[in-house]
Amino acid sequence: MTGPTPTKPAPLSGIRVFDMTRVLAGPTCTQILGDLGAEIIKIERPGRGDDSRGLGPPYLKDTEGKDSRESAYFLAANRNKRSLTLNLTSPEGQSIARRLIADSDVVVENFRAGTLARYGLGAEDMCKANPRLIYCSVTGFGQTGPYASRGGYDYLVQAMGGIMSVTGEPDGPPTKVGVGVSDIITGMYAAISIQAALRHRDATNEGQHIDMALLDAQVSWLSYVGENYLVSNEVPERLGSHHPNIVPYQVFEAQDGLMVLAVGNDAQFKRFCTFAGIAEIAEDERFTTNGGRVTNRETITSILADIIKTKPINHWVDGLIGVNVPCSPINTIDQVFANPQVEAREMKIEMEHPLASNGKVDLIGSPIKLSASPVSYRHPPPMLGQHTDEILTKLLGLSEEQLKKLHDDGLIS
């Protein structure tokens, strides 16, 4: 699928974003904004580009079947952007950046706190020059506090932010989440914050500085697990696939493999027991309420485990869906993209790409479904510097001679 073709202006159409981000958190933010219609000018280092271009294999196969420079990691977070290479450490490169920022609505950057200020490109200088500017800084630990000067990485923040301490089996070591969740949720929060700031600007004509930190976002993501501690003063422990507040809500072993049973309320538990042929269990006062099942977790889990392993996964999944009890196999990634619901929701899309062996690249689609102003897929993840000359010519009016000098001086590539 190629994704939706816009018939009406996208929600962020007309918004220009000067994107000085790399790897995952910042690029996740700007890809969301790009899907919603914003124009994203992605700034990359001449010759090297975004660090994530090298985070492979796998890489996109080119027309000769060889690995290109386009890593799957980079492809995942850089749709709907145009790539401009620019040396921000040089005075001339900084001057070009300032001129482009002056005509932008939003800046997103994820340099270490204080770095861009040394180049004259920090929030204070840029917001003073353009009072309507939304300037979003994405860092590991924020612009304030004792850790502000430290570099932040997803894995580090998963450890520091507590999520690893509650992930994994009770008798095993702490485990990181299988994707870079600290980066991704920070990017999502940043995108939400930018849209709120644009709404504020519409009302007041006032821009502002957004200070987004991976650690803050990760702590917020502790959600009910963190709140459990704040209310009880008891430190949560790893429960494996179990849920701290809901039972049964976990992985069980069926006759032919593992599956998830997610009973969310007492009525569902009663229907499960009826289907499983153990209706009397639902009438046992120890198990009639979720609170009782949490208190007697080991007992009820043992009873259900013995019953579930007598039948294959399909027996449970098909039967329980029929009585409105949530149950699912544990899909591998290939099974996810072959799932009819995932296909129907267009969560895999196809875009043209000049380096791809068949001229097209498969990408993960946006989950945002807007009825009146849908997301659009306009630009595939760009090749390094693909749009440099185009952007500098159209937006700054540079001549071919000026562009040649910039190329020759290594300020662009």
The other form holds:
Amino acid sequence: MTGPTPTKPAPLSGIRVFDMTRVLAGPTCTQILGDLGAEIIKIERPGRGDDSRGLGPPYLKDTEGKDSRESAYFLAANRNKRSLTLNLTSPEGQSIARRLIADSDVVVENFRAGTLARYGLGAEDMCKANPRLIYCSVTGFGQTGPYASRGGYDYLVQAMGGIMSVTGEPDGPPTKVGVGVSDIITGMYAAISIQAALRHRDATNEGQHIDMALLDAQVSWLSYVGENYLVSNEVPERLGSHHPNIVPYQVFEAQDGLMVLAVGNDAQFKRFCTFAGIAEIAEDERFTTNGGRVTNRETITSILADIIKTKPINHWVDGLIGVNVPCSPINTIDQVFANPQVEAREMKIEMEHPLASNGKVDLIGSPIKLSASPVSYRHPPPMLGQHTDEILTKLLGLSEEQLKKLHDDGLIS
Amino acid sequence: MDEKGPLDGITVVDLTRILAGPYCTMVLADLGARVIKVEEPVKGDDARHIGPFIKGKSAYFMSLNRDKESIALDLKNTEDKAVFEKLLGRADVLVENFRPSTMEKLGYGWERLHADYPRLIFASASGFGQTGPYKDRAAYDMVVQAMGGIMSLTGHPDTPPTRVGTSVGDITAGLFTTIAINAALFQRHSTGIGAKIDVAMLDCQIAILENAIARHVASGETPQPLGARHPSITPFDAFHAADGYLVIAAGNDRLFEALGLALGRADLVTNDLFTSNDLRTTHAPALKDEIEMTLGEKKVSHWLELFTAKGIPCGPINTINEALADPQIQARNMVVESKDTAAGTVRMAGNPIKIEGMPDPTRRNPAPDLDQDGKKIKNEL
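Can you swap the form predicted on its own for the form predicted together with the partner chain?
In what comes next, the whole complex appears, and the chain from above leads the way.
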């Protein structure tokens, strides 16, 4: 697939976002907005920049095969942005920020609650100055409640929000999800909120303040696992790779390795049994319905395990896909990016990068596929301060002398 | 703003079942959209039949379908199709999560929809997308968790690949579909034209791999599960104290120094092995041993109190009941309830989108019974 031919600019074209976020949750949000066409001005501390620039190894390799300054972590969440260094702790830096915000549609920030208000850049002041402004704060715990002033990290929220307690083997320790999933899902919710607020502004001409918290988002995506507790008062435990409500839906060991079998309904179970040559099992009244299989989980699982281990993964995956029974090998990351479906969907993209050894950097594509106004990839993840002069010249009309003075004073870098 | 959500006035016709699609339309409903759930007569959404049940009603279904209306329509029946088409005439958004080509077979492919309802936004959420070699395959959450690589990153170095403990494959697809719908609604305001949206669960798994691809490309190594440890920030791990686990996330040098001092282990801060994040990541196991040696002297609660007072990010590893009883979660109204006609009071996760002035009631409208609103909706048409 080469993707749809764009007939319209990406949907958020013309929207300007003043982005004071760092690390992962906020940058995920603004990267999504950027993919959808918004102009993202990323504000970074002079000198050091976004903390995530230093979160390596690994770093992008330069032409000599040495580590560049750009961490993989930073590259993952910062395309389609331009970088402006600005010292927000100085009155002059704050004044420049206020002038840029006056011309922005959206502010996104993830400072601790109260910090930006001290700089005169808080939601209340900014929304008063620009009533159409949408101001989104992303924090660990939100602007309210007993933990409002605490710093929050993905990991703490995975621990506190319960997802670690249900991830991992039943006899093993609680397990962190292998990516910063609390951060990422919070970033997605923030993007949803901002767009809904843009729609509200179109209807009413009114901006607003959005208060997004990692812990809130974590609770919502516990989804049915949280709900199972709320209705039963039984504390959900780790099931390894089993599903609490569906059987068989887990990892099985085939002759040559591990695979996943995910039978979602009774008809699929019947087709599985027929393919596996155990049609009589599907007729056994203990196992004909999902409810019966959940009740007799151990019995049915051990019957299936005995059969599955007699044949290699390919036998099962190819054969079962042919009869529409969901299953998959458990891919490692290199296998994922070699997968033909992942390739066909353009989930790996390539952008030019001046520091990279071959001038290119591989990035993960956007999963949002719009037919007429698709996402666009315009800027590679920026180098620190790469666009400072350009932005200040174009948007605020600063002269070369003024820029030089700001540089000399260390307010920009 | 007034007491309505930002999507007030938007009507969503919702053909989705089970989890990914209903999660999307729940978020839209939370934001103020009117969601009309169109269900197969008699059987309804498959999720109505997934346990656990309260007085015969699925808790799974109820937790995903609050604040929606239900009408039962057979999309193969001429009369019902006429009702459905009238509904589409009033809709802003149509969401479905059938397998690709099902909508064409029903006579509702994009070309016809776009010709008849040019303002309609048509969103499809599917396992593998509307294109590519796997498009006709069935997918469930666990299949895309396995195929998309997240299982290979989750777990401990000596355990098998591990499924994330909830259906993150479905949920992220629901959220990306919501993002796409909102973007299309925004664009429609200026262009007057709808859009076709194609979101795949597998794509979404790739999109949330964070830095895994960059790690793979930069180092040539295949990222492996690291247990509870962060791949590139140290110390950022679950640690054993005297009576259980806690999590410490000292994300920079300043916090590491504060941690060393709080532990009474200034020696760690000056140790040449641990002076930068890079070095700490390289020597993560040695640092963990040192930290646990001291943590083991006191209980989890002691350390949490101390670290919190010093501003060091830390937390307990809560079970689900502990998480939902947490005072912060209570203060944020993240557990709401609805009064179901049969099941009584049902508690469920609240809406994490907190917008100043937007209503965030603790009491929500219950998930509808099958066809509960069918008559009312037909009368409106």
